[in-house]
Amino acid sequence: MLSENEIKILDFLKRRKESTSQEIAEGTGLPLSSVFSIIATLESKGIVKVISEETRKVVRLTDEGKLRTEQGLPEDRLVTLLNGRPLKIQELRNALGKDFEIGFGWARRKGLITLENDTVIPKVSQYVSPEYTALKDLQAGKEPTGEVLEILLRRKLVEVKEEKMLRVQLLREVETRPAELYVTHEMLTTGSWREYEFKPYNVEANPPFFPIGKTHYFRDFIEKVKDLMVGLGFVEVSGDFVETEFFNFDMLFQPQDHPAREIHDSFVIEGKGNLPGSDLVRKVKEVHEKWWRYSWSEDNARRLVLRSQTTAVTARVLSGAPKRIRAFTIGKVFRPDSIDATHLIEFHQMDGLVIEEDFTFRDLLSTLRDIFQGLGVKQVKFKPGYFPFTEPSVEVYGFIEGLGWVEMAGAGLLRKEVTEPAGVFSPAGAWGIGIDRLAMLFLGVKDIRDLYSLDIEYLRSRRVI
């Protein structure tokens, strides 16, 4: 079976019996390197011969010579602008733009035109360069040679490459019926399918690859867990990445010589920001400096970091003083770190708030078993911990196939020192949650840094949730 080009080139070599390789795609309208892939595939049927093979230089025009084939040199065409009358050089500059210099360069360098002041006087009312009668000649099949093709080449209008040049016979004449892919209605009811030959099908091949797009694996457990948590009745809460002091710490009860405020813990942003109301301040003031017993300072509590927790959203939404809520957020957090498997200086938090009249810490532990159990953690369980701003404070664990028991979450009750100055008198219950870690123990993640790959193969590779 032939293919259509194939069937061409045995067309043409029916007419001329030998030929060369350039003759058949000048005559074929094939491109010069499909030719030569061709007659390798007919030779290796036995079908023609490759008589001899030998290299040569030929001269082909440039992009920059073909261009000047369509529109003429820059100086033929400043000539014929003048059309034998002296104009101004800024004329002649705005009608041939980018042209106008090296047509000018060559035109004088010719002796064309004259320069006086800024005008441009003309010697001759037409003129055309024998370059570009050279190139209209290579165009045509005649190549340049001597003086005419040395200026072409500086001027980099042509260039002269080694061509490959087949010489081919045609050994034997084969019939040269058709080929179809498809059989239609049409062939089989006229039964005009006898005059074809149809393409034999590779059944056992594989389909072509198209890959589809999808979204990030990590971007959707995050999408997960949120519906999870609104399907439990929370209201989704957010902030921003740059964050006060104020609501980073001190609204959380922790001291401003607490150890996670060093610059060594936090990334410290230049600048001040703006404090909520008096009222609120005066509060957190009174509640450090009874309970920490030093003198608390405002200026420290407006400095600017990068939140380092997402419990600062939690602070934003308890200086609301609200009476009822059950809010969450997620979001990125940042803390100076050395990057390894398991560590990240920008990583996802999750922080959730429930403040109800009647709120007990029983009601926390079932809240939290809810949420774990809705990401598929059956099992599930809590040991007394310590965390600086809830008491009683509870660590969570819940049992992973193949690791056992995993610590997931830290949580308690908000202290009285935390909500109290905000104006919330009811139970607050409160947990935070390291999604990263998290998302690494679901979805079977051995570095932390795979969740934020930009691999397109890796991400491919991944199982859609």
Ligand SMILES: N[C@@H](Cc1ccccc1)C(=O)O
Given for the second form:
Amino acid sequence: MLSENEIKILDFLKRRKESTSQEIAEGTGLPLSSVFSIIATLESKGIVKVISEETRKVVRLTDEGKLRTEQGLPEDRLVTLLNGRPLKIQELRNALGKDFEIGFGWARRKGLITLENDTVIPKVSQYVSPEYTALKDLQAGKEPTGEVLEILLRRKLVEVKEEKMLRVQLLREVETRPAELYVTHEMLTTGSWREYEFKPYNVEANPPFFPIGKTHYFRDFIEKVKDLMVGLGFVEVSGDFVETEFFNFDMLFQPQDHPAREIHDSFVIEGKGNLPGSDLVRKVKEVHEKWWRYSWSEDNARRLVLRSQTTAVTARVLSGAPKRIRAFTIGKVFRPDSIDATHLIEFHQMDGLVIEEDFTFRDLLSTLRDIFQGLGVKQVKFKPGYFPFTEPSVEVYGFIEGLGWVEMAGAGLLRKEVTEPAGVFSPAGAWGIGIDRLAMLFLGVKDIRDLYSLDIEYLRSRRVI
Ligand SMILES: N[C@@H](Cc1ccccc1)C(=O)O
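Output block for the form predicted together with this ligand, input the form predicted on its own:
Every chain and every other molecule in the complex is listed next, the one we just looked at coming first.
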């Protein structure tokens, strides 16, 4: 029992006895990936034998290369269009569309044209680029080398790929008569399937690879965190990347132009923002001047920064003076730093806020424990910490197999100096969790930059979680 494609390959091999997978693909018109899987099936049936397997580097046309092989290179087309006479740029642009820029650039660089005001003057009446010839040759099976290859690579018309090559031998001749069929609806309803013999599935054969669209894996992780928080009864809130110092620092009781503000650096943005219109600003000024003993400046509070902590969103929620709330926000924050495998200048935080009449420090710790449990961190430990806006404050550590205790979050009860100017008089718990680090631990990512990778091959290789 042989399938149609198996027969194709066997017929091809009969004439050759021995052949490479690439020759088979070429000779039968089957895609290389199918050839691999059919050879595996034929080998398991004892009809062919794979005598060697190697990987070699091959030059392949990219999608753009294929297109140019059909249409011609933009500079070739431009010269053809000119046909030996000068033409206005606009006419060429109309004729070539978005290829005009590329064609014009290359034609000029190659000295095929000159420009006088808005008129393009041809220097040659005909032109076939060596690149185009090389693409055609490649299509016919002759790989480019040397300088042309380099230019083609640079122009992204070809790419060098690793390709597996099997050398296959026919072990015995078999009668190549198709007898297998796939079962159809009709066979089932009429019962005629009983008269057929069916092909067993080869579950070990490698199927062809079809890339599917999927969400970026880090985005997926962030969605999971959001789902968890919503499941725990929190509402999601969000804020802008560009924030006034007022919400990023002042409302969080971090004094202006003072070392306590420098708990971390921030990026400054030109211009000034608006402050809230309530008496919140006046009360924040009061509390700063009373306890930090300096003259608080409204103008400084209007300065703009890229938010350096999502606690700025917490401050905005507070400014609405909620009586009772369970809210969280997740998003990017920005801090100057030198970039390496564990540091970026933009990363993600998840800040949370609980305001409840009899909310206690113990409630805060158990909420954090719940969140980390939900994220899959079973063992959590708390250490005293310091943040300008919370008292008491804790640092949260989670135990990760193979790594030990890892710092994951900062938290605490918001100080009265933070809540009261906003008109909040109930206890309020708050925290900020570093999301990138968590994601790296869970997704097995060693370099933080990979979380933001746009490399399509890498992203395809990531599992969907
Ligand atoms: N914003 C703090 C974390 C934090 C948030 C809320 C309360 C306490 C601490 C940081 O970025 O380090």
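Rigid core here is just the name for the largest C-alpha set that superposes within 1.5 Å across the two forms. Numbering follows the first chain given and starts at 1. Since the model is a prediction, treat every value here as computed from it, not as a measurement.
Item checked: After fitting the core, Glu417 CA displacement of 2 Å or more between the two forms -> No, because once the rigid core is superposed, the C-alpha of Glu417 moves less than 2 Å between the two forms.
Cα of Pro130 displaced 2 Å or more between the two forms, core superposed? Yes: Pro130 shifts by at least 2 Å between the two forms.
So that I can tell if Arg307 moves, could you say whether its C-alpha shifts by at least 2 Å between the two forms after the core superposition? No; that C-alpha moves by less than 2 Å between the two forms.
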